[in-house]
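Take a look at this single chain, the form predicted alone, given in structure tokens.
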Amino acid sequence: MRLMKTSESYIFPYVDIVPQLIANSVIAGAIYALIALGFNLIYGTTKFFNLAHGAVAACGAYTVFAILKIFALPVNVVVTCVIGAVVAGSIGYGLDKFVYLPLRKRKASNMVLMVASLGAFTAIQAVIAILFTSQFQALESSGGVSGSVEVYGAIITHTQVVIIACGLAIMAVLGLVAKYTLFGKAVSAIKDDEEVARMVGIDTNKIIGRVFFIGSAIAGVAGILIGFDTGIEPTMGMNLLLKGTIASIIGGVGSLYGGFLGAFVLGFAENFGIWKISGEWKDAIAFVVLIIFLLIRPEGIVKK
């Protein structure tokens, strides 16, 4: 009887934390989705795992850091973020133009391309560490998004609201582009069969270059938003790459919708998985989910 006379929290001790867990899961899912979307877009047209994708995301974040902190240029934060995304996209395009394209012309295997991308990842990460040191840095701006809101008992910062909005918006734009534009149809043709696409007059190398720019720019957006949310460091690309890759495999490698869905599945699995245990187990939970999907449904949630 004593329990009934006290607060409802004694009867339902975990009710208050559930909204925050859901919010954290959605935020994590949106971050993973931004990485997975770019990763799957590139994989769908090239059929190899671009391991440099995470380092390219870090490049976007450090570009914004350089503009706002090191050079302290009087540039609007939104414009700065656009510049960071363009720089990340340009680096991805450059990797394709000067590394992957010559290898493809020499009929290099996907394994060779993946090893080359690993080398690019290592080199980019080392350059970032040399230029900006290996220390953790806060990515902030007086013109940035600050403050928080409460949604059904969950506290969400304005930056996190932007992360969720960007994830949904980019997914919607990519879906529309894929369905209604000639570029999207050309990408779909290359996904189905690059040789046939080339035979019908599609400049596959040009399309793939554009795909690298777009996918890398999306990764840059992810890196920038994470920087404003939690900060940046040169090694941040590895964690982004792992989570984005796992989300892509869970959802279906090469599928935009699959990668988007897999990202949120991973986000919810991680955050609810650490409900009763230490947050240090989050990465282990991600790999357990990956192994389960590889054993039970290796093609992912959405088949290509």
Contents of the next structure:
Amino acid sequence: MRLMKTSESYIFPYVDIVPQLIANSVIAGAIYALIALGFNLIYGTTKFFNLAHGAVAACGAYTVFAILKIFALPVNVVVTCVIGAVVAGSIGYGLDKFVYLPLRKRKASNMVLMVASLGAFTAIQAVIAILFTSQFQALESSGGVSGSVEVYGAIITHTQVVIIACGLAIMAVLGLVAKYTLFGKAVSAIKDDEEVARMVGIDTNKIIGRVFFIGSAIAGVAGILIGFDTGIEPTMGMNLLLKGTIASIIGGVGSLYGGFLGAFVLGFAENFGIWKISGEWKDAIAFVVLIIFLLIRPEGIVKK
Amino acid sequence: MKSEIRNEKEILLKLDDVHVHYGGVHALDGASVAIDEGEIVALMGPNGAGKSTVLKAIFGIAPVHSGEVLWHEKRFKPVPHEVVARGIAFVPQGRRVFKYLTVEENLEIGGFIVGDKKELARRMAEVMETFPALKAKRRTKSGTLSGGQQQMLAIARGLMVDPKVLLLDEPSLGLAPKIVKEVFENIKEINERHGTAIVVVEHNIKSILGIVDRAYVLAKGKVAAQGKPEELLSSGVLEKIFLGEK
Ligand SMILES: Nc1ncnc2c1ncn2[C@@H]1O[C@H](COP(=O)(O)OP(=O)(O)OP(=O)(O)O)[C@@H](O)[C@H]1O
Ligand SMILES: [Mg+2]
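Mind giving me the form predicted in complex with its partner chain, seeing as the form predicted alone was just shown?
So here's everything in the complex, that chain up top.
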């Protein structure tokens, strides 16, 4: 995400910077939305904060890095990204199957599940650092998405265009799946009352496993896109996780549209918040927004 | 495979000496209950007697410590979605419809295991015929339905799998007497039309005894009495258990 430098905001006239701020807000919002969508899907069905979600996003990015940079395989960029998403999805699925599901079967509390997910987060991050070193790396593609476009004076790179498009497209697809497929309705039923969902014949663990795959694959997409935009490092998941979590809390935790809305609210708050101050304040602004919401509207924008 | 009229009724579903422990609480302490094909059986007893736990044990959602559950005389280890696939449907206590889904969507979820779209549509039409009130509200979010309508929806949702046994946990709870009468009429109708065996947990002794073939009276996790309604009424055992308990 490109920041406008503080000094520039004084050089450029008012009308010039606003389009760029809006563009930056939308780009940030789209990334946060991708994280929040998966996070909320998983939270909705399991009711615990899956902290490993951030590390899963990093797995997507590092898969692409391994294919394109380390092994330099002659694979199409889009195919590589799909592979990255599938790997991230599989890791999320595996976490559920081998860590969370056994714990749920033992009636572990949501706190225990969250702590387990924190452990998974740390472990995954460590494995990434061991395999790929802790260095910050670039992930630019060997063709395809480079260059930029100008929209009302705002400069948006092609990667960022893809980010916005993916954010909107994935949200739209999830919305359609939720409304029109039996799977989507089963997810809604599990969100509402998992025990009754089981009583009426839904194999809820199977559905939850799929939710983990889908949510984690979307996180993988977010990790890959941010990798192309700004680069990757093993700890990249933490920031993504924080922003995704804040987005889903201010939007309405567990709610599909809430997470999406919250992500853009957060993106705009961060980018307009640093209009007159240094970009380092972004994270602080995010937490201020979070605290404001927790104080005045803890249930989030989208109330159930 | 519609079953013809049998000479001797097979015991469809049976709980044999089942013990359920919630930590130190013995919710069931050696309960044995049997349901024949096509009959309506009541489970009665004071609060905490273990009535809901009997149904949950059949469904594999209660921690069964020992004892057996048998389906067509064969023992099985209950897993909820497999139990439903065998033809046993559960309508839990407290209605518990999926409140963010519409009436129609609730029924779709009820038929989740059916798979075939056409068959699902056929059953939905049939169920709506039994409950015309639901048909009128098919696109309404079920959270906004009245208590009586939600109870009917919960029962209708259970019927979507064309069950051989329907387990109803306190369907009259919190409903006005007139609505309770309606619900019981529906239950009787389902039983007569489809030959569905029904197990109904009920506090409302007088109103339920009119429609049931047999009743079990539970107390403290055990079967304290069982028999035909007239027998139970005349024996005075009901008064003893319900009033003596207090
Ligand atoms: N999940 C649970 N955890 C701990 N104890 C439980 C649980 N479910 C039931 N019990 C206990 O098991 C006993 C039997 O409960 P059950 O729900 O079967 O009673 P019931 O006959 O259905 O009562 P009611 O008329 O109030 O519904 C009660 O003492 C109850 O407190
Ligand atoms: Mg009960």
